[in-house]
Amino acid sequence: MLLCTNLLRLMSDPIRIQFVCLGNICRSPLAKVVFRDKVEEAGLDDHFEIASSGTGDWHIGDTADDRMRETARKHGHSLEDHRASQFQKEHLAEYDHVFVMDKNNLNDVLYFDEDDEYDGKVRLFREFDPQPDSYQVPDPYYGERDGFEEVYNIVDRTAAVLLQRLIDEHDLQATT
């Protein structure tokens, strides 16, 4: 009976996902909303808890970058409710998966993993990209507007593959 109770509890717990970039105003908030919208389209909202954060602290409380909000809106996603937050050491234990946007973010997050307990759950987001290039999502912040569109395309295709991988891994049934 205890085994069945624990199994039911585990089956009902959401899969907790955190997307991480540098300032939490461009790449990771976009990944969060694109992934969230794909989860909702699949009818799997109850199975996921999705967050984003940055490794730096200088944008805490800020809205997403205007150019990223515009890019997201153009593709039917909203970043209007986003407020930047900073990744914390305790997130390593709280989240099942931490997907970072580049190798610097990977190093910054793994810095908190002093006992090497969590490296299996911290991964480069583009490991799931069918066109991974350098495995890093380029930071569009200091570039031109077309860089935001490039990031959207990377995030959109990668989020689709990531969701399918998690559906398969957790034996979920999409309703659409």
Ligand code: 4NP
Second form
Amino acid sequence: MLLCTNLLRLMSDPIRIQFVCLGNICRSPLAKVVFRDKVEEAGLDDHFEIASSGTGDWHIGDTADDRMRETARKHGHSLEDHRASQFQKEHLAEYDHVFVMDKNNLNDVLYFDEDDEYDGKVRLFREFDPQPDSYQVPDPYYGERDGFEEVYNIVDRTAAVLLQRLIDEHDLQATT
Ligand code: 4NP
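Having seen the form predicted alone, the form predicted in complex with the named molecule:
To see the whole picture, the full complex is given below, headed by that same chain.
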């Protein structure tokens, strides 16, 4: 029952998930498309609404970082349609799960949770990583190319575990 945070969600409602990083041009856009593609492969599209955002506002409207786009493409995922957006306070009520990439994102998102209503639905994404290391997805933006590949590997294996946990918890069946 670890993921069952929103008792008001109806069985027929999609599970609303938002991935959050700082700029919304590298890590969370990748997490979104990798998770979405796993959902599609499993025929579970009807069960999910998936979004991403950044806690910062510098990149609103921007495409994903070229290096992240290239890494995604190399592994069969497309970030071409991505445009960056910023996390909003209202998202805490609107989404069932908010998965953040690092502890700064966690602090920044929980800053909006003035009445401590939503901390159960805000989680470090790497809590689901079988090799969680620091429990944070390292920020690749100022680093070398291999940092983007490392982010991909973390996101790919973590998204697989996360999806399986949600399938098990909600007894999700393929519809497409
Ligand atoms: P992201 O990476 O949070 O994974 O999208 C970053 C993107 C941009 C910046 C920092 C991190 N920036 O400082 O502009």
